[in-house]
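Just the one chain here, laid out as C-alpha cells, in the form predicted on its own.
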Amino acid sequence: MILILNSNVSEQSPEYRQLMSHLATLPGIQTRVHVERGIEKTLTEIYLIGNTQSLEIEDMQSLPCVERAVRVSEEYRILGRHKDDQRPTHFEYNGVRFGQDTLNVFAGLCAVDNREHVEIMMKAVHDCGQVCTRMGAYKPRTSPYAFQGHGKYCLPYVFELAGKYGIKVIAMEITHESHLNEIREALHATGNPTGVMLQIGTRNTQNFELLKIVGRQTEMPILLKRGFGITLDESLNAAEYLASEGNRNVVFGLRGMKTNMGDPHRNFVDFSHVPVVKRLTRMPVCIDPSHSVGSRQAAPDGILDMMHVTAQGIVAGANMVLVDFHPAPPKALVDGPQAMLLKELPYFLEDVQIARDAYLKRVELRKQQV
C-alpha cells in the first residue's frame, strides 16, 4: 500500500510525526519514505511493506496529512499502474517534460567519433527545432577489438557544444559506476550547460548491481532498454530495481528482440508492446527503430523500414524516439549502415509528426465512443 501525503508536508510537522508514530504500531508493517522535490512543491509517498490486506483504505486515508491511499499489486510496486492510482505518469528534467502523453525525439550519434561530427549533428538538431539528442561516449561491443567509445575524453566538448546549440537533454549509455562520476565531473567543469539521461543498454538490463547504483542517484533520469533475451516481465522488474533504490524518473525503451524470427531485420521489432508497457506501468515508452531494424532498406513505396516501424510505434502511443543519424555514415565508427542522413532529418521529423497526429486522432475518436 502507498500513502500519498498532502503536498509540501514537512517531516518536522506534528501531523507527519503523528502519522509515522501510528504506522510504527502496525504489526508486521515496515515503512519506506520517498520524497520527490520539485521546483514548486514537494511530494511525499510512504510505502507500507508487509501484510497490508487487513488495512482498510478508508482508515488509512483518514490518517493525518494523508491525501489518499493506493493498494498496490505485487508486481511493479513503485512504477506500476494500480487500481485507483492517480499518481502522475510524467516527470520534468532540465525543462523538458517526459510523460505517457508527450513525444520527444532523440536523433544523434550512436557513438561520438570526433568534435566536428558532434557539432554538425548538434547544429542540425537545433536547426530542426529539437532540444534532445543521443551521443554515445561509452559503447559496449560484442567484440573486444571493436571501438569501445571515447569515454570521458569526449565529454567536455560534447557538453560544451550542447550548451552552444541549446540542447537540453543528451541520452548517453553507461556501463560502469565510474561513468557516473565522469559525467558529473564533466558537466560541472563545463558549467552544467546541458542534462544527461543515463541509458542502461540491453546487455545490462539484468546487471542488478549497476541498476542499484544508478537508481540511487536521482539528479539524472534513466532510459532502460529492454533486455534482448528475456521476457517483458523481467525487463519491467529491472526498471523496478531502479525505482526501488530511489530514482523513479525512468523511461522504458523497446529496441527489438534477439531472434532470427525477425530476419532480415537486425532484431524482431517489438513496438506492439508500447501500449502494454503504458498499461502495466506509469513509465513513458521509448522506441529505438535504428537497433530494431539495423539497415537502410526501403519498401517499394520508397520509405525506409526504419521510418515505417517508427510510425508504427508512434501510432501505438510511443513517447520517445531514439534514432541514429550521422553526418557521414560511411565514416561512422559504430553502426554506420543503419544511420540516417542529416538531409533526411527534417523529413523524418515531419513523418514522425504525421504519425503523432494520427495517434492523437485515434485517442480523440475513442473518447467519442465512451
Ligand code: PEP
Second form
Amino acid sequence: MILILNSNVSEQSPEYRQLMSHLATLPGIQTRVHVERGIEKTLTEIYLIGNTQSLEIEDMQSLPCVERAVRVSEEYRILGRHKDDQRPTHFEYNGVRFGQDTLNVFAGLCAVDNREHVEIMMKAVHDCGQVCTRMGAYKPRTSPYAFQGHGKYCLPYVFELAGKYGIKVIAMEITHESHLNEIREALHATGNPTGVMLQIGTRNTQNFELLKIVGRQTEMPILLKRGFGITLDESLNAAEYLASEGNRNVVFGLRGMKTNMGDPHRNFVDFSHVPVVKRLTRMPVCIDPSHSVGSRQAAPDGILDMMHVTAQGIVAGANMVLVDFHPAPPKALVDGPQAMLLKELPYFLEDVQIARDAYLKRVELRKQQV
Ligand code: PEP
Ligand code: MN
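For comparison with the form predicted on its own, please write out the form predicted in complex with the named molecule.
Entire complex below, previous chain first.
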C-alpha cells in the first residue's frame, strides 16, 4: 500500500511524527519513505511493505497528513499503474517533459566517431527545432575486436557542442558504474551545458548490480531498453529495480526481440507493446526503430521499414523515438547500414508528426464514444 501525503508535509511537523509513530505500531509492516522534491512542491509517499491486506483504505486515509491511500498489486510497486492510482505519469528533466502524454525524438549518432560528425549531427537536430539527441560513447559490441566507443575521451566535446546547439538531453548508454562518474565529471568540467539520459542497453537489462547503482543516483533520468530475449514482465521488473533504489524517472524502451521469426528485420519489432507498457506502468514508452529493423530496406511505397514501424509505434501512443542518423553512414564505425541520412531528418520529423496527429485524433475519437 502507498500512502500519498499532503504536499509540502514537513518531516518535523507533529502530524508527520504522529503518523510515523502510528505506522510503527502496525504489526508486520515496514515503511519506506520516498520524497520527490519538485520546483514548486515536495511530494512524500510512504510505502507500506508487508502484509497490508488487513489494513482498510478508509482507515489509512483518515490518518494525519495522508491525502490518499492506494492499494498496489504485487507487481511493479513503484512504477506500476495501480487501481485508483493518480500519481503522475511524467517527469521533467533539464526543461524537457517526459510523459505518457508527450513525444520526444532523439535523433543522433549510434556511436560518436569524431568531433566533426557530432557537430554536423547536433547542428542538424538544432536546425530542425529539436532539443534531444542520442550519442553513444560506450558501445557494447558482439566482437571484442570491434570499435568499443571513445568513452570518456569524447565526452568533453560532445557536451560542449550540445551546449552550443541548445541540446537539452543526450541519450547515452553506460555499461559500467565507472561511466557514471566519467559523465558527471565531464558535465561538471564543461559547465553543465546539457543533460544526459542514461541508457541501459538490452544486453544489460538484467544486470541487477548495474541497475541498483544507476537507480541510486537521481540527478539523471534513465532509459531502460527491454531485454532482447526475456519476457516483458522480466524487463518491467528490471525497470522496477531502478525505481526501488530511488530513481523513478525511467523511460521504458522497446527495441525488438532477438528471434529469426523477425527476419529479414534485425529483431522482431515489438511496438504493439506500447499500449501494454502504458497500461501496466506509469513509464513513458520509447521505441527504437533503428535497432529493431536494422536496415534501410523500403516497402514498394518507397517508405523505409524503419519509418513504417516508427509510425506504427507513434500511432499507438509512443512517447519517445530513439533513432540512428549519421552524416556519412559508410564511414560510421557502428551500425552504418541502419543509419538514416541527415537530409532525411526534416522528412522523418514530418512523418513522425503525421503519426502523432493521427494518434491524438484517435484519442479524441475515443473520448467521443463515452
Ligand atoms: C543502442 O541504442 O545503441 C543500442 C546498442 O541499443 P540496444 O541496447 O537496444 O541494442
Ligand atoms: Mn547501434
